[in-house]
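Take a look at this one chain, the form predicted alone, written out in structure tokens.
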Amino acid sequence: MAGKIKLGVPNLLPHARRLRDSVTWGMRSRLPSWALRKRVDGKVVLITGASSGIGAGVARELAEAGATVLLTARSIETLQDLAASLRDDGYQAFAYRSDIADLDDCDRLCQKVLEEHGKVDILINNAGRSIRRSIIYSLERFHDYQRVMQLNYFGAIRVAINLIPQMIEQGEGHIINVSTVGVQNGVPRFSAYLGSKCALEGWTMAAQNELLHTGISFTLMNYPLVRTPMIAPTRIYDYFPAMSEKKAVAWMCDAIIRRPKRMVTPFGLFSLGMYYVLPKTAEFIVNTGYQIVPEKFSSGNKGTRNEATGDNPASNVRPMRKRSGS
């Protein structure tokens, strides 16, 4: 069968060029723009939840350094948009619909881009789904971390899973697998989405030390809080520092360059640190925070009723100065 692994004696090559390489292009990356159509030109890139935000930032970067862009999303319209703006740019891009929480759907949107494409080169597992909501506010709502997995997790993988053997067939594959600095930090209101991002993020270690010898590379994004449409229902978003989606886009491109197990940021670092060194203090200061924090936040209308919960949020927070979308 495609893609079954041989055992026995270690093929020790592959270690040896993966260290040559990660020298050879961290030296490149100093010069982004040309060392991204070197590692990128030529080669097809698919990418999940590229209907806009990073996604459809990536698909741009990707094509105008001459890759040929694979964009799904649920959205047909929008993705097509995205890829006739491309194409009339002289760029390649293709548009594909699918619902990577459906699994069938899946396999549909994979045996289609191989059969048109011959090949995927990078798969970018960029869509996602996050739902803010206490655990307490949750009880009767177990369908909450069913979705969310369905499509964080289940969803992700199913797409990694369909073309990985033809990615160990060509000896050479990247596979980005989107996850969050909260799976540092343990954000409350947020165990439906960490949990699934959790999970993501076991798979793709364990997948890469088994597959690290065939030529493909995983890495994980664990990126902070971005400013796309994907945060903007959430209005209490507005008052957090976030990453620019420019920068966001800019992270993902070096992570194609280099190719580095995880990208993460140094505040996830310290989180971390945190977590190991001084584990109580930290859950101290994290719970603290959520206590402050309202399941719900509006400025300047104290009477605002909380979707989760149906509550008032607590009279006692003072409103926070909005941030701006820099």
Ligand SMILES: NC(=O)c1ccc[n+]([C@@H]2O[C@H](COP(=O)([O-])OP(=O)(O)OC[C@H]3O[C@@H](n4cnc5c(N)ncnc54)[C@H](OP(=O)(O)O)[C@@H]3O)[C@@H](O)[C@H]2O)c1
The other form holds:
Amino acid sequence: MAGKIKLGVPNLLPHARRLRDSVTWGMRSRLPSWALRKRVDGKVVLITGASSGIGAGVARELAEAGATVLLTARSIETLQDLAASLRDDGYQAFAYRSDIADLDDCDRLCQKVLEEHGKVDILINNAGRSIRRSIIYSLERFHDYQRVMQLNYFGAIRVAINLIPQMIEQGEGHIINVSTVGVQNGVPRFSAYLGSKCALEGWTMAAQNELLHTGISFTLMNYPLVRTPMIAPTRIYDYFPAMSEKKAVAWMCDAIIRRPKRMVTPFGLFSLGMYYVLPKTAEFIVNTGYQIVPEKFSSGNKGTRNEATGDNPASNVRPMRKRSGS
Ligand SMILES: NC(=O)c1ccc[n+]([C@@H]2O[C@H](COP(=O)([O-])OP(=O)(O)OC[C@H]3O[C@@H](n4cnc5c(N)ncnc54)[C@H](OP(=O)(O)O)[C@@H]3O)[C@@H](O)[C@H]2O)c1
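Structure of the form predicted in complex with the named molecule, please, following the form predicted alone?
Every chain and every other molecule in the complex is listed next, the one we just looked at coming first.
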């Protein structure tokens, strides 16, 4: 005979609190500088990937708004310079070297910051790497997939998992996981990168639903192309519209103020709409674009060594045609 299943009693109070907070912080977000200060003043914020791009910009903005910012990345000198310049301006900033792709390093980092600061109120899982390489050029490079998973997925959730118990204990916390609009449009040549960000998104969506009643909020950031050092090696992006670093920082600050489940661009929503409403049309457009744009895209495109693949291909599609025997 089947045993009796004992159902839990849900605590609905956090849901009511969240509804109230959504309304009040939504209104406050119309005065962003004031609202940001109100949200982060006296809070401890851990920012991974703080040595460059979005992370470095967010660090300064949050420090100016009164947060204690804990900066981490591998380039310790850059972090120390940033922390020192923030402290010179009268703000609270501390630098920690860590390789987020190394899970033991993630554990050591979290242990150290908890020992030294007692808590982390906001975690910004921003450290990331991207690889632009077609699947047909990745057939002998399975490590591409493993490397991005290690940093963009395993490292990010390892840091979160280390900090969740303390956030539950204090009854509050905000974890922001940085993803990309690419997961909404399946941009070609980024299969490894998108796989890792999709994994991060899946984990985050489950975490949102599991931990809401503990007081921890999760936000996913589906950034569009942002003009940072990350995209600099991909020359074709010089010709694409991209969000400025300043706007990307403002986006993150808005997420900290309002704690939405997800930040998306209209283009991301449009891409998703196309995928569900006109899937084959969307595929036709994206695949045609993929075939037109060469694998390598440097100034002049003279068929020099490909910085993405290490190969020397004149066209992105030829190896695929050879393989299929056509
Ligand atoms: N730029 C874009 O177009 C774009 C679009 C969508 C999403 N994103 C996402 O936004 C986030 C920030 O990117 P960004 O554009 O600001 O790039 P970025 O300027 O290249 O910064 C990347 C940061 O990650 C750190 N990092 C890389 N590998 C690391 C590792 N193993 N351990 C610890 N830190 C590591 C880097 O520092 P060290 O090298 O010093 O370790 C650096 O601080 C990433 O998650 C990225 O996927 C970017």
